[in-house]
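We begin with a single chain expressed as structure tokens, specifically the form predicted on its own.
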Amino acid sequence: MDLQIALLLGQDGVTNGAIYALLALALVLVFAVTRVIFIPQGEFVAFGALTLASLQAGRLPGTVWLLLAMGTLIALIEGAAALRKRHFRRIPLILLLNCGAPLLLAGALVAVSSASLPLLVQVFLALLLVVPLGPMIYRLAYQPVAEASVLVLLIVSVAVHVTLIGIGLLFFGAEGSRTPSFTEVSFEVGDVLLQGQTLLVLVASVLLIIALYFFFERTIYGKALRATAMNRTGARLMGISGSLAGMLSFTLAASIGAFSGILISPITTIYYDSGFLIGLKGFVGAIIGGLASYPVAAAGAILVGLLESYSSFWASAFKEVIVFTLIIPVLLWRSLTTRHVEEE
């Protein structure tokens, strides 16, 4: 190895490296807030990116499909709340936000060609397709159970990552998509050739990054989340509504994953159940800041992006074992030095 292909392994390292950053950052902030470990995190990943090459292949995407069956049965739910607790003025606000919202989507596709809209519209249509769906997921397998343990959690996300495969495979086919390039720009920094594509990837993970950290530091929402994620208990005695919380989160959690998605679609070919694998990579890095330290989560994932990058010039065969085996040192060494605490 010499230096060039050193200098273009650290790059493509570095550009999946803050992919897996920001989803780690999900992961930790979901975790933190509701207690779950967010095994569909992936998912979005991929139906972000499906949904932006069916918008610019001229498709209806499956995920239209989703959000208006998904909406209707929240609403159905809510709906009979409602009327139980005789809210009736509730209801019409419950139909138009989980019914008539996705249906004024689903016409407004079917009724203009996505294909030739600009890029920037297409992505924001990717986006509103695919984001509501993180906080239709909480209010439909997770509120419900909010208050059980961890393993519960854990168990549900299990089978929601699973259903969401088989959604993915329906909505989706079988065979992978790839965007078209956002850039063609390059740049040539010495003997490395540096393309626009990677940097636009950078570039927006750290504004991102950025963006979360004023959201939570600034805004009356995002320091809720910070409360409600050191000490749920406290939390609502003063007046944050778990619930709400929750909701937050998830919502977050699928703008990340989705704006990923979207960003790695013209680097990588993305097939239906390509997002577990993103997704358990930036879980490594957020394992490795204790699914509780944002900085050290980011960190570790960008360690996870190098070690793969250089793992697939000198052991292309093993790089998923080798990345993978990295959580069993990072485990050992927090089960040897944190002091063990039973859930209540």
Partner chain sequence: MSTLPEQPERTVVLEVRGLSVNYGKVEALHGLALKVHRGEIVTVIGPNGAGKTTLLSALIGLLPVRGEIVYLGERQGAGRSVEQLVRQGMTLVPEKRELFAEMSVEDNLLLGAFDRYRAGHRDHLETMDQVFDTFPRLMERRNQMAATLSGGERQMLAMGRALMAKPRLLLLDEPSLGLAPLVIKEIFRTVAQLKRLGVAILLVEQNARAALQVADYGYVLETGELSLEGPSSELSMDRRVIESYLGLGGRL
Given for the second form:
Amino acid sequence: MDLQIALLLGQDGVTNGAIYALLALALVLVFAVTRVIFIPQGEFVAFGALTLASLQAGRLPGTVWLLLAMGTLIALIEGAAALRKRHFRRIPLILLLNCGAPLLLAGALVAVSSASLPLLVQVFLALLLVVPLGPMIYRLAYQPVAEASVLVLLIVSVAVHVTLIGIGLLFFGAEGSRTPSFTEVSFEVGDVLLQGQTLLVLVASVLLIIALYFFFERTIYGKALRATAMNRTGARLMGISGSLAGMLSFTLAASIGAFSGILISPITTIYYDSGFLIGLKGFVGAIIGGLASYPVAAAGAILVGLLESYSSFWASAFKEVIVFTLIIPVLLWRSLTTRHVEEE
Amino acid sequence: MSTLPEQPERTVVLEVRGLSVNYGKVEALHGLALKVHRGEIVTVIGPNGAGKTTLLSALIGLLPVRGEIVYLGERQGAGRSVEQLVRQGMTLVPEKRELFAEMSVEDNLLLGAFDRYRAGHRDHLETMDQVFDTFPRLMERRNQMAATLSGGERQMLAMGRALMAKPRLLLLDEPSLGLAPLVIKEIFRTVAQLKRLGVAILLVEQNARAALQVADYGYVLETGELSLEGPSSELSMDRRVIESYLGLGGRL
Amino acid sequence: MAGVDSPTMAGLAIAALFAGFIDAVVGGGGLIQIPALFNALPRELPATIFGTNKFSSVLGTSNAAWRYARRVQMPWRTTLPAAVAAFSCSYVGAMAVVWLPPAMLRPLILVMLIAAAAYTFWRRDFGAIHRPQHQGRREFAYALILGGAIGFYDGFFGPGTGSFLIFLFVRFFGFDFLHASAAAKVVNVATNLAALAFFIPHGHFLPMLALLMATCNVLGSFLGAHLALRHGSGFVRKTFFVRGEPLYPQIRARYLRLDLSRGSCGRTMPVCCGPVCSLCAPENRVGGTMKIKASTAGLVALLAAAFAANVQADINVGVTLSATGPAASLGIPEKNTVALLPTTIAGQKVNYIVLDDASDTTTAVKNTRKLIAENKVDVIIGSTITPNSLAMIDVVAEAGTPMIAMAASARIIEPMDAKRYWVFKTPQNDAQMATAIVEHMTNNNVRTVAYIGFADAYGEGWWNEFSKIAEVRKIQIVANERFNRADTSVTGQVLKILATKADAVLIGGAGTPAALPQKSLKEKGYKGIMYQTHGVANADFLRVCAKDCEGTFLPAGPVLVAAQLPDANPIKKAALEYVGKYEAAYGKGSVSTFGAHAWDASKLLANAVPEALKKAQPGTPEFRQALRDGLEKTRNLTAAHGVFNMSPQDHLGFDQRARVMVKVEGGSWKLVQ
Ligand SMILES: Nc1ncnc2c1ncn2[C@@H]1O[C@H](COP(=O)(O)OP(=O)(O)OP(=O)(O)O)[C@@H](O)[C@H]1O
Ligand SMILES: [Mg+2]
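Please supply the coordinates for the form predicted together with the partner chain, as a counterpart to the form predicted on its own shown previously.
To see the whole picture, the full complex is given below, headed by that same chain.
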């Protein structure tokens, strides 16, 4: 291996690692705020990528139906609750938000042929279709059991994961998809071509991570989320309700997932079930970060990406074996050294 | 009636009737009734484990209750929630303070105004200046992590954070706990100031002497039931109160 | 990950996560992991499952042991002899697993699992005070005997070992809970290592899966310990309904907390019900139950025969295929094709009972049993993929039902033996396809070639065939790389291939995943010839690969380019017939080669059934035997993929005519003349 190859591998590892890092951040966030171990995180990656691919192929993405169905369900639940509490004034808003907006989106997609739209508009539409699924899933699956134990929430997560995988197969079929590159630029490194897209992934992930940093450090909503993670009762007393924080963190997680999916779909083929393994690697990063530290989680995720990249060069047949073998000691080490916060 | 000049002053902010609270099968509060008016300081005193903290937690919606709670003229139904009550101007300074340990003093204060911010008010910076005026100590330590504050500073922060919400009804759970006399004085001075601004205050205290001094009206809570009540000046003369809560001071 | 598909893996990963979590909080994770493994891998030997399970849990146990050793004064005088005895006995226990026939083992495991679950569930509190008893020689002897006994148990089975050890240390040596836990963990590590020392060298171990599960197990235990520590005993109380009276509240609170941090705790655990029940799945019903079923079936058949001797029964064809799951892109066209198959053969009505096995081996086996036992099918077509088809062989052979597989691997029909006697298949062997590629390479002056294939049975199978043939033809293989279907990047492999400057690259993958290396190679500037295998011959591959696949060569069944075949080729007519029917039903351009394997299977049947009908009634063992014999006698039968000439040794019967070389040109398949 010469330096050039080493650099290319490093670049590849960091690119993948950056995606894992994004997912790790989302996992840490969701866990810290809601205590949910968000196994379906990866599904948002797949849904984001496949929705964009459907749009580009001029097909109506199945996610529209999911959005409509979940919106209607939520409208029914919330509407019934509003009726019971005699808050009639809220009903139009509930309907508009949960049914009207998805209907409008669906109508727009039927009316214009999405294949001919500019790429950025398609990306925007894909995000509009996938991101709301996050808070909707929170509302339907997690909010009713928000006070339950972590184990119950974990079981709910597994159920949601399995359901989403099934729905993904139904909507997108078993075959994978790939979307065209955002940029055709490529650089020659020695006698190997380096795609601009891979650099774009890296830059975009880093930018997103920085944006998240600013969100958490500089905005009152970001601080509210952190506050909920630190002290749930304290946050509630400030009027930061658990469901608000839950919705917000799930929206962020869904955005991060969908955005990652859209970023990587030009450099790899995404299948309806690709999400789980990608998410698992993010999860490893999150655990390395003790489900609490964002920087360590991100660093852990990048480490996973690098390990993968170099081991696929050295011994591709044993890639996963090498990666997992090397990760286990790190995990053990972390589990032995992490200072657990004893009951406050 | 309308001729009475103090009528607006006497608006009832909170009225409780037949309030009972259970922890599982154990009843912690039984059939409580109390009233707090606008611009009034009402204190609840009682021995350890009487249920004072339970009362405040129940009022703010952290615990489910039986009985009737009327807040701002509106009867609270089963669907009441902490968030909703906070939106309506009820604020609790809890016994455990519940600060955001790994955030700066400034951020803790900022989050005190979260609900007002969400409702569209953008005056949190001015409010923060007022809080800093009241507690200059917090100003000095504005960038320090809440977890590293001293005990007294934490209390100030908890209090300051509550003030950020510009409450209409402020529930205070032992604000003087573990504080130096000088600071206690400062805290009670702030409470009195709030009263003048028209805030209704429900004050739970171990330090009965100080509480009765500042309060207009008082209740004595013993093992989950109210045993005595009356204007605080009368209460501080009561023999039982003197014996049990004011120590030997009355006799000597 | 040879043989284990991704949903199964994901399921097992989740199971391991739970197991680790539960282990850390209350103990008894094995009660989740073992049934999950048995259920997911019905074809693996119990020894392999135990080996994999042990590996995945040994790390968690060592982790816990180490934590104890740091904080607790270890009672080595008792622990060490126990550990040594446990080590040797555990090794013997592991040997016993291999030695006992699986048919005996499975029901035994079920019983033990229930017992262990019950024990974990009903365990009481004990051991609050450390009061060592049995000093001296007696203690030593006890340690040896008890350590040995539990060691054997752990090597042989496992779940609950930790709690048994704790119980014994408390009961017989008067340790308190903390010291007992510490000692138990040390002994447990010894037994785990011993079992692994036997299982791994004997190949009873699925490395990839074990590692994945170990990772998840550690993740889970980390999570569990983390939460337990953070939320204290209240968390455990909330997680599981902890019974037990507050005898020594303080001490208990302390040891509970301490113990939680270390990975196991003697508490109740009402979670064993689900997994235990799932072990009772049909796959595991053995021995007695089967016999009763068989004899009942026999009785029913006898009665039916007596009453309805004159009524002609329909022919029942059972189909199990992978219409969902990772192989859905192959299974769906097959399913579509089954809908087009003739409903009468030789005047006899034919019923098709189609089941979906979701690309899952367990389900395929279950389907096969169901088709045979409930639907009384005369022949089974399926499954779509090799692992499923291999797993079905035992079942059809046992029941004496002929089976026609639609999966590619030659292992399904080779080497011929008593079981494969019943098994036929319609897709071409990889060897035939590989020969075509090598011929094409030789003709195009390819001297060096790099191989990159799936890290599973498909990629491995192609590597074996291709490397053998290439060596004979003096083509030098300069790289041999692997990738996973689910990989998101193959940059490492591609850089390595680029560095070899190979004249050509062969990609041993199927379906759209095979596009990833090809696209990466193109993106990185590779200029040589690229070959794919027939596994990519569907429209989705062209869609995903798009312009990067222009000029790629692959071998395929002639049906892929039916219209371009010369008129003289008899296959052209047969293939066009299929293409016509399929496209008439499902639209222009919808046809793929995979569905044609189902079509060809029905051709084989149509050819063999008339003879068999002369010999026996459908629904009888005689008919199935006759049908099998008829299939084996197939001669010169032209079908969509080639011409069948079966023999007792060759249950496929294809020759050269069954494959052509195809080139991707202008986004479609072109026959290479
Ligand atoms: N979560 C709980 N579960 C069960 N019992 C509780 C709970 N919280 C409080 N209690 C009990 O309810 C009673 C009242 O407690 P509370 O905290 O309200 O007392 P207090 O008057 O605030 O005492 P102090 O002056 O010491 O703060 C006590 O006996 C206490 O042990
Ligand atoms: Mg209290």
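Numbering follows the first chain given and starts at 1. Whichever C-alpha set is largest while still superposing within 1.5 Å between the two forms counts as the rigid core. This structure is a prediction, so every number in the text was calculated from the model and none was measured.
Can a Cα shift of no less than 2 Å be assigned to V14 between these two forms, given superposition on the rigid core?
Comparing forms between these two forms, the V14 CA shifts below 2 Å.
* Taking the rigid core as the reference frame, is the Cα of L25 displaced by 2 Å or more between these two forms? -> No, L25 moves less than 2 Å.
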